[in-house]
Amino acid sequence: MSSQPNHPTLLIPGPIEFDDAVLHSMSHYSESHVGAPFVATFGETLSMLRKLFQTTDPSSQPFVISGSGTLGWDLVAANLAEPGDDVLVLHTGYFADSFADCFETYGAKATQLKAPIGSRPQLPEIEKALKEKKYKLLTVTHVDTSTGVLSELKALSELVHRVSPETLVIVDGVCSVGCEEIEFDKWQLDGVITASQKAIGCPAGLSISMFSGRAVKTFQARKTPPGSYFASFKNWLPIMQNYEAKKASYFATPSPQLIHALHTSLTQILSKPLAERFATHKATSQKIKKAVTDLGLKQLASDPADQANGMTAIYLPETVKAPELLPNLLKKGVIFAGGLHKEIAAKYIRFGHMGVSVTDSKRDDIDRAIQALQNGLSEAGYQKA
């Protein structure tokens, strides 16, 4: 039984619904971020990290800084990209949109790759692309939380390497790490960014992310200073390197009480198998995606190879209204979201299942919310063609 207060299931695509050890964590009496006890906490918590991104590689540095998802971004822009750089950014939502802008507001030119909502870039036009410019970086989504699409990095990378060897693979994870297999060593990546509040499971509040060797050297190779203070690599690097020796250091004040909550998270992540976690998240992904066609319904990405693990963007019918529904499932007990991606952002809505909600057996969010939903939609009026 949880301890925590009766309270709506939040299925969104983040912030999730956290385990009772890890809320716990939050509650850590406070104590001094320099003292050995959290160094020593700290310092676990980014090899942990180097686990779930699975990299082995002493080169590459995971980073974990006070900030959200967003703030990745601006590590990325700020500190890999310089002003006139050439960076393409592959579409396929709002937040690919957000990502440019940010390589912008640095002073890089971003070149967005677009692909029709509901899908992806696909790898010949992102070839010929390549092949046309020489470009500092290429950023993908790999889920794209507006719209639910899954972006494929192994292939993607191999392309890369192979048309255009110098350009950095730079991930956006906010909504993929944890819950979609991503092996960073392996598959060649040079920086993912992500969050903490996703399928990672621990409240909002820390830019989580890990670079590669390469991206480092890079960074130490400009011919500018970092845009950026307070996300500067120039700051932050030693700092990092320092906590994950164990070594008090100093630059701006952690917040001890989310690092502890990520430990107890990472902790029981890494308790099992990646590959097991991943494997439950798309059994239930699958799940999800079958009872929303048995109720008539489309996603917005419509190809399976493109649909999401950890959520799932739906289509609403035309005469039923999400002002309308959100509301009557919340009476139900569960939060779904609405739509997002500003062309069709009324027509859709999106449901998140990430973290605890898919991996813990003794809950029955998934089914609560599916039956939620199937019967918001018949009180809205809405009946199977």
Contents of the next structure:
Number of protein chains: 2
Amino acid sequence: MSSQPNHPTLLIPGPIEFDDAVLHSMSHYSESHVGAPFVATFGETLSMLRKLFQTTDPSSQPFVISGSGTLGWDLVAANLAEPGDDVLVLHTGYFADSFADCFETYGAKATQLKAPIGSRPQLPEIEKALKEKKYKLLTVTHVDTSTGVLSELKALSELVHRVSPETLVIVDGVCSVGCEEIEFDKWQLDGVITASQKAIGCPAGLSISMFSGRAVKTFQARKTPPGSYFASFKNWLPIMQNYEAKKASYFATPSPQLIHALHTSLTQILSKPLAERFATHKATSQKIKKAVTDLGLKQLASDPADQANGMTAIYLPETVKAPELLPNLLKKGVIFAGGLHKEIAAKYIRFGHMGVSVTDSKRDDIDRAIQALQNGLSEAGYQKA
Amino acid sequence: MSSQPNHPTLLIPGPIEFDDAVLHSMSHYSESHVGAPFVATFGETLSMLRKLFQTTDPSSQPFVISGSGTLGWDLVAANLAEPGDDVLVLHTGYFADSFADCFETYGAKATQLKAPIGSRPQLPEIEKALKEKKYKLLTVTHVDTSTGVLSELKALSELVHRVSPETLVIVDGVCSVGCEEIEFDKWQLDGVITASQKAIGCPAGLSISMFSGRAVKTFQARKTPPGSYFASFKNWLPIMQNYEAKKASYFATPSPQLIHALHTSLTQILSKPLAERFATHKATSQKIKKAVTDLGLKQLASDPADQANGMTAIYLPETVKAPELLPNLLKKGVIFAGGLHKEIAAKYIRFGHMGVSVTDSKRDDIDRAIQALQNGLSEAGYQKA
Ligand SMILES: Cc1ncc(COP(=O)(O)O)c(C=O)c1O
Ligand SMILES: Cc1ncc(COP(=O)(O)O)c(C=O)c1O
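Pass me the form predicted together with a further copy of the same chain as well; I've looked at the form predicted alone already.
So here's everything in the complex, that chain up top.
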């Protein structure tokens, strides 16, 4: 199945389990970051990202920068917002608070539109908010990793384009890119930021993003210089364009080893139709959610239409405590994550189901995890009411 | 010698050749960034950095963040300087211009003290500058990778502490940590920022730094919030302290694979006395510099006291062009770097000699490189005058 030594299966909402070939590409011998072989590898990687995001518009711009998902927030806040700009942050949990904090760091004014835990702001409220004030950007967490809530991007973007056409539509896709359908061009998105370690299936260490030509123009029209140095479009834009054109240039040293791993994971992902990948994630997610319901448990995301396909956030029975259940699951060879939403962190657990654990039919990770959960709960004295 | 496939030997001033064991540690199976095994690995890595920087003062604070050397500038400029603060940047080449640019991004006023190419600002000038204005920080590039100039830190820091004791002494050690002597405590340094891919011998992708208790206090006494989100001490300080105390916590996902590689490279480095490591780098550097002189060639750093021990920047003979010589050296299996200092980039090449190419006695990288340089020059028609 895997040449990796026996180890507990990592089923948290990122980092995820990695394919052997991806891990091994990181042992690539050292290359110059400006030498022709690596420049070609990096250039191909950037071009493959266009396919992953389903964009053929040549004005779209991919970025891959050493960092993590969080750095994507800095990219947005330091380059697309200017001090004093208003930004509307749709809040579905933990990550919107942090993104708002990031905007404030760079001087933008973040207004949060909050929904009850397990839900998401509804289109009519969003429409109302957009009509009340002129927002430079709207941000949405595609999958909120703290609640397992999935936001609907297509209708949202249509709404924004209709009601407030100058507002840029920015997606936090850290927990969605690679497992949820995203049609960058068709849905008229302006920015999707993500990270390597989740559904893309490449070890942590990379901030990965795609911005529209309109977003790049917004950057170019800034009246003030970008608010960050390391996360500056001014510094990175020419570098990304050069790598993709297979020309050497330098701002800060990229990681050849991580880029090789990303090249391998993207090659694997793109070797099959993306629609198939998303359908597989959806089918596996349905199976998990059915098992959870059969166990008599509830999810944070109560409406099935709001449920993510790459993770499930599950309320624990009142009598079962996460600090006892999770170590018992670990003994059974499965790692789940605890709760993250501040208000209810102790009351739920999170099961990540992205990448090879889902798509590699030679793996039995998901079945073992469901089994472990069933046994773990019954060993904790839980019986379905 | 190495289980890596046959490949041209990378002898640029970073990235460098990597040891097999370091590369293989990156294939580690996936772990949770907040699980006990990885928390222990990261914690040990941070503690080992204290040894590498030769600091035993418990108030010193190591940071390891996904990024690169450049991110270290943001750490300094966004956390230790406040908008309007004056900063004195000692200029020995390319990297001081960028560091100054980074300070300006975050609103600090950078004054550059420049030296002729191949030299460094002298102590009396620095003393004069420090007496003229109150500087919050002074920065020095320990080894300027664009010129091969080594700065003397001990006497510099003594001067700053004598003349302007409130000024923080900040070292850009991207091209020196791991190959040049640095005594963080004894020399009373306040910050040394570096990257993984040079003399530390770990693949690119990590910003690595050490700050003094005094620097942390300066941060804590800020009147304005830090200027960066991803590079904020506010966000990272508790995380680094928790990891080192073997406690799980989260701000942004670190890279378990890269941290494993760093853990391996630091373990290797610390398995021998540091003084021996520095002496080996010095001896090899002397041998290379003698070979260069024997060839009748000059270095950018004309004064032997100013010559770095991990790289050599070599003026080409007038008749030899880098765009012809470097590809010929590649054919001979050796990769050198071209010039980087804007004013004279075409006139010189750079030979990096750090890490396993120098310390692993089973490797013949350096001898082959010297031989290739001799042959390449003679094939280009050059004869010593
Ligand atoms: C939705 C979302 N946004 C942003 C982040 C931050 O990414 P990282 O931890 O890679 O910095 C995460 C991480 O889990 C996330 O799930
Ligand atoms: C002296 C010096 N400072 C800073 C940097 C920037 O580091 P990085 O390229 O890893 O971002 C370099 C890179 O070569 C360097 O040599």
